[in-house]
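Take a look at this single chain, the form predicted on its own, given in structure tokens.
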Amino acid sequence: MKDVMGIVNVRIQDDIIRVLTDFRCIASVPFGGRYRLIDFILSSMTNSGVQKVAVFTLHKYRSLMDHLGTGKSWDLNRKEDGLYILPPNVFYYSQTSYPGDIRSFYSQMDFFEHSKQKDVIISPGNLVCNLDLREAIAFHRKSGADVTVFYREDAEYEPDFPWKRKLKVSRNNRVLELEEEPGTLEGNKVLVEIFIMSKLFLLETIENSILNGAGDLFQDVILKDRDKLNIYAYPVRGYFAAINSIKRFYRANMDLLNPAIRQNLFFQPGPIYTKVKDEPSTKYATGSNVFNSLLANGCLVEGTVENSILFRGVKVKKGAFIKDSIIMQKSEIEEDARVEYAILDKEVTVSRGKEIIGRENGPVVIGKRKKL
């Protein structure tokens, strides 16, 4: 797959999971005890043999750059090709609204033109999945499609999110219908925001879109010209979650407590990689109790943890009780405190005897470094 370029387009609105994106972009939001959201699509690309990946950032990308570094954790620290982090053009900061990914791509035309790859695969950075993209590329090339879109059979259709669009396909997976307004098409085939196209098609699209004033690759090109383009659809298999709400983020983390889901997501068809951090093993004190939970390295547990995910370095003091919650790195739950149905960002302190209790369908979210 040396002839395929990966593009991770970190442009999605950060306010869809407010609080967790106050200090970071959505692609660098922590997930599953020791990962970041971008790890999943980045690992899928590199496991599939993609050797050149460009990450298009928008804002609040310091955390993302720190996490990605040189790309070594994903075998992208190469003399040729490798990882490229492409911050936005400076003119974005004078804009009252995001002008669209077309403009972002246009500002990096030299990068595309000097790349040797034949095809590009474009994805956002907020997908929790593990994909074999080699099969998708082979399908795209065999079909002769202008654009291949990804879709999923989704029984939990939520039309309130703008990316939740359904599609109908033929027996050979050619797209017959793609709904313009969410919720207007029957069926359960739901569009996933991953696209494959030739680099030549992308470059022509960018140039034509700039001349015509178009700003968004999907809205103004793929969706608008869906009847003119030869569009095929590729099915996504295995576990998949698009993190587009706090509810979805919480549910996807809790899904990891299921061993079958965990095995499928992190090892099939290849492993999910992340930035390596060396820390000691978690210490379980005498009298501590842990049930059906995931704990990363460096934790100290003296209290009780049930059905929860603890990131690195979390301290649970004596008499503290945690249930159905996500506790991020270096947070501290002091003596006799109680946390249920909550998401605590990094370095949160819950004081002695304090109770933080949310609901299963509405977890409490506490921002980074808060002291309660």
Given for the second form:
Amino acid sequence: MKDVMGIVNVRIQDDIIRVLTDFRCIASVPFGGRYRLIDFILSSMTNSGVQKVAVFTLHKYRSLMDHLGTGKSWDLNRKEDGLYILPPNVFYYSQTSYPGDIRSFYSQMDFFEHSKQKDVIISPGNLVCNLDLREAIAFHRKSGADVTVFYREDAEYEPDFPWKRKLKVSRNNRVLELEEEPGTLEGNKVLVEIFIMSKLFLLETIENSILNGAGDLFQDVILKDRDKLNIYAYPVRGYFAAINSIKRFYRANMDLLNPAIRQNLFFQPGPIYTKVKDEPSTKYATGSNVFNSLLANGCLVEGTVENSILFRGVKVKKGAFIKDSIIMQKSEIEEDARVEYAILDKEVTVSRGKEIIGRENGPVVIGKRKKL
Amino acid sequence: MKDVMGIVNVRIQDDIIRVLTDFRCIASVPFGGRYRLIDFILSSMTNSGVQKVAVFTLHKYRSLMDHLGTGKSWDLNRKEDGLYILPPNVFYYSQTSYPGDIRSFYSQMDFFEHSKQKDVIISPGNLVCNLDLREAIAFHRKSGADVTVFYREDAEYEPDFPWKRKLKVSRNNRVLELEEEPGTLEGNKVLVEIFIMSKLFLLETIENSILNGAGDLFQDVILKDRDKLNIYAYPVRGYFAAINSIKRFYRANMDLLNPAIRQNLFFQPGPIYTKVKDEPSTKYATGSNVFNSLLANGCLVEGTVENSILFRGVKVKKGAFIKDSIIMQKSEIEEDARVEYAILDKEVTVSRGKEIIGRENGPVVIGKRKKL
Amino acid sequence: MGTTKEWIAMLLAGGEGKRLGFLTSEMAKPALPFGGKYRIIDFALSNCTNSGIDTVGVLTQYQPLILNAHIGIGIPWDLDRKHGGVSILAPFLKYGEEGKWYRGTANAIYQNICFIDKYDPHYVLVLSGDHIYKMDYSLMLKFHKEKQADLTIAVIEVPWNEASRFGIMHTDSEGRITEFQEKPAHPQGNLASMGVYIFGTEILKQYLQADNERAGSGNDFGKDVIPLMLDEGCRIFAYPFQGYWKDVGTIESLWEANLDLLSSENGLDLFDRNWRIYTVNQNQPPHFIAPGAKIENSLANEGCEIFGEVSNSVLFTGVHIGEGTVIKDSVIMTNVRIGRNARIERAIIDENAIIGDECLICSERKDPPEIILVRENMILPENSVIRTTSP
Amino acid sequence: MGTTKEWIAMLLAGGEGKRLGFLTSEMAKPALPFGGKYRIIDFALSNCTNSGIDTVGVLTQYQPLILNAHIGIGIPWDLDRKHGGVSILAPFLKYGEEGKWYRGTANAIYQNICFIDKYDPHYVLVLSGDHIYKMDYSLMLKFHKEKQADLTIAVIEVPWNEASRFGIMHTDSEGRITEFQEKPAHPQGNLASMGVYIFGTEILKQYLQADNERAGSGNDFGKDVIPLMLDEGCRIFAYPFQGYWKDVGTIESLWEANLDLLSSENGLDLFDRNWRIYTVNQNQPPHFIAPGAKIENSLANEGCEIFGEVSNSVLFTGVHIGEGTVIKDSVIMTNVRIGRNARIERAIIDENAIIGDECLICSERKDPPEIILVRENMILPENSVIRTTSP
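Form predicted on its own already given; the form predicted in complex with the partner chain follows:
Whole complex next, starting from this chain.
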């Protein structure tokens, strides 16, 4: 897999998951007690032997840069290849609307040209999954496809598939039909936004697109030219979520309370890596009352925690009550406060006696460093 | 000096030093055979014991990010403090003109607020110098100044002083007068763009400036309020150049051929650090002819080199002739080619027999990866 | 901007910890796991970093592989520095000499004088990697300078009945040490040496040389060098330390030190962000407390999956505790798996052990207290019973 | 995605290099500076990296401080890996045993079987850190697998008159080794072992164990283990290597190997970007060739300041050569300062030496060739003469 380059294409998705993306891009949204969304696809890539990963960012990527650092946590701090964070050239993006991912790629043509890898695998930064991409690459190469698209059989949640495109495949998984308009095709195979293609194909596509004004790799190339291209489809197995809404974010976090999902997502086929931090053990005081919950290190629990996920360094004071909630790093729930169906971003303080209560289908979201 | 924060404020100066800044910001322009301009102020800061440095960038900073990495070369890869690269938030800068450095600082207010340092030292990224800033900080603290500005006695080259502001000081170096318009004051003390102030003063200044629309820290605050502020001046000693033009760039490089300047600039008061690279020894073939030149490692010299500076990995083939020139990384001068009074950016090829000849007062500049 | 350092630390990490049994069969005592995620040496290393020391020599010779891998180039403690940082100093063969293992604590330093010379510090801090405590050595250095001492020894009051395990000193009203007894059979005082010394570099080298030349010397700081310096009238001062300090010498005291962390007034606050204890962090998901599980007055770490009941215990990373199992007053080390309906009380279960369903491990002997130790990688079949009762 | 490795390397770096005199008084032979900026061990380490090996144990015991500081956690060779990377393996005290220094090459590996077990590789590559060469070990592994060998030994043809310095083998038409003589007084062949072995892990462990139990064994691969394996009918193959390979055993051969780099057909192209030799890079400004200076057929490094004439020589980092001085056929190591109007010919000047104005250092003895060695830190006053002439 030395000859495969990973590309994580971090799009602007501020509107779909507000508050949590006020100060960070979607790929660096915290998830599952100690992770960031990008950890999943990045670990999938490196566990599969990918040794060069380019992360295309657009804005609000300071926290992403801090998180990724030199890529050491993913063993990507390499002398050759390794991790590249590719921010936009500010002058290319002075227009108010995003000109499409092809222009991002175009601004880094020399980067691609200097890379030795043969194939590229392109993914967004908001997928929660743990994939063995070696098999997918082998499938792509064997099939001789121009593009291999990923798909999900039995798509469970609609929000995981923002393009809502179904597809129909032959016995050997060649794509026979790909919906131009959502809702026109029968079946249960839905497109996932991961593609494999040769670097050569990508470069030619970029050059042509710049000439004829195409902006979006999926919309303006793969979908538009679907009849001219030799497209194959590869199934995504195991746990899968694409974080495209607060609801989906909430539900995917809560899914982790299921031991089977957790074992699968965090360890199979390889471990999910993230940036480690210096936090002591979590301490449970006498009288604490915790069940069906995930807690990262460095928490101090004196109160009650049920069906919840606590990130690193959260304090739950005496008499505080947390239920069905996601509490991010270093937040503090003071004495006798009550938090239910809520998502608290980092360093939120809920004062003594205060109540924060959302609904199961609409968890309340509290922004970073708020004091309530 | 744990309580001093360094700020390197990389401005957009593409217009003054074209070609070399087509693909990189001014701070990452190569200099002196193996350095980048930012190395000088960064080494001055860390040699003086500064343990936290924030680099404010605006655009074309990918090569700067590659160069700085985690700051390891400057011992700034620390768990607390260390090096921070602060790119702009793209949406703040969607206007076509640069709104001034104060807005850059304002967009990182939380960074400043979370810093424990008491004083800040602000410098641009284009200065070639080697300074002991401990003395300057001690002077600033003893004087009780709101702002300490740096100045140069006997300003030698006008291009080093883009603001062209002279100043007049008292016996104890309090600033008595600071030119509003260049050319109105007698004397030989010229302002250098380095300032020291308390973090508190900086934060207050930013808050006020945002309210009253001031954009530029020097122009709209220090210069405008000079009569209200308690300003002291600190002299810059040793070699000094501010790279504001191709001419100045050329001349400052050539200054390094003087052993006294070189010893002073590279070693006194502390060593200048840069990112190291894996290059073998430079090899001089039989028949090579080199004098009065600086060569970095990894060069292969078969031809003639006079009064020139060769960066890492340059090849000079048999019969090639280089004189009074600056040849950057991995460029190749083929057989019997002739290069005089020229600046060749990285990976330029001068083909067999070709001549590139500039003038002493107007060296020709060849862009990155050009083949001539 | 020179390369001379004000001070450097020499950290003695070669101790076998003989009374710790199996626990130290594959690692030196400073490498012992502690407090859910640390190794004992993390305390001395973190104290160095937090005290502003950027150059530390770690002297190893007994089973150092785990220690070497743990320390690496010192990244977790921010000791990966351009000038200085951490260096592992194992015994080695010298030009034209027979190989010599380190004999006593003083000899270990003596054999590495070349390392000290490389940094040419004004002061050398000598530490032991065996102790659990948080201490700001920079205050001790300040004290050392104020007293114009040749040697300063950090001291702590210990219970009288333990005094015979330590080096005990007597001081005059100024704090100057007038007498020093290494492990006295009948201690006359309870001011014990913590094994933390600050020497002026020149005097250290002079006495290491002198000690090395003395026939019959055990080349130990406590037994040989310090008494010699006292005899010759050196200015030796006692620097009084208040706070938590523990020399973990036995399985019982290791158990006790772990459980000390559960009391909120133990003086060893690991949550203090201004004096962090650094270590190599593991990559594991958050720990899970299942529906029906119960955890109280305990520490737990990432990667744990807890389906049973845990009280008054310390769980290291990746521990699995089955449904119906009860863990009480115990220390469960990394990756231990415990089945269902087991009961564990007053025990240390070492790394990677597997305890079957319905096992009973329980020590009821409290005077003298006894703790059951289940060995690393041990597989205990279902229904096993390990039990001690008071005689 | 498991943690088992296909292969790991064990690099023997404990050699004293006794015939190298002063040069190895403070460092092991693998730490010797070479080629302007390298240490000899850089070649074996870089070969590992370039061959795709990510786990290397480096066995040290003689004067390892420079080697330890040089290797660190392996960053220059990209060996700072999450799983594996580089580990320094010094002799250590084991539980309940007396301390044992490494006896022979095989014993050094035997004492570190626990390290091999940790990674559970299919193959173990055993290397020496003493040799200068570029070799793709992955091709040798492929050969080893194809031959279904128990052991593969890399071999090179050496000049007949040097054959008695090496382990010499005889092979059948298939390349299978039929006879192995370690340093034979009267060599019957000139196919020499390069000290590069690939073993299947199980067979390696089995024979290390057997060798360890044999009374009187020197515990050396060449003298003991390989003959034993041959005796017992193991499949041992010779993997023929073509290219530059040098075992630097004497001052003369160290000098020769440095000067070999000046010939463009030496087969050791250090400019090849596809097989880089990595090392710790120094931070020094570019080197300066002054007006009036002359440099030809030579290597120079950053930090040099050259005012004189240099030909057919290798200059390490930070060398200063005064006006009027002539350097010929010499190796000038890091930070040497040479005054004006001196003359140096056929010499190695070791690190930090200072040679005064008008000095003459010149060896004219060529048969047997003799090279003058000026010791590290030596200060040679003005007008000194060091000269040897042919007898």
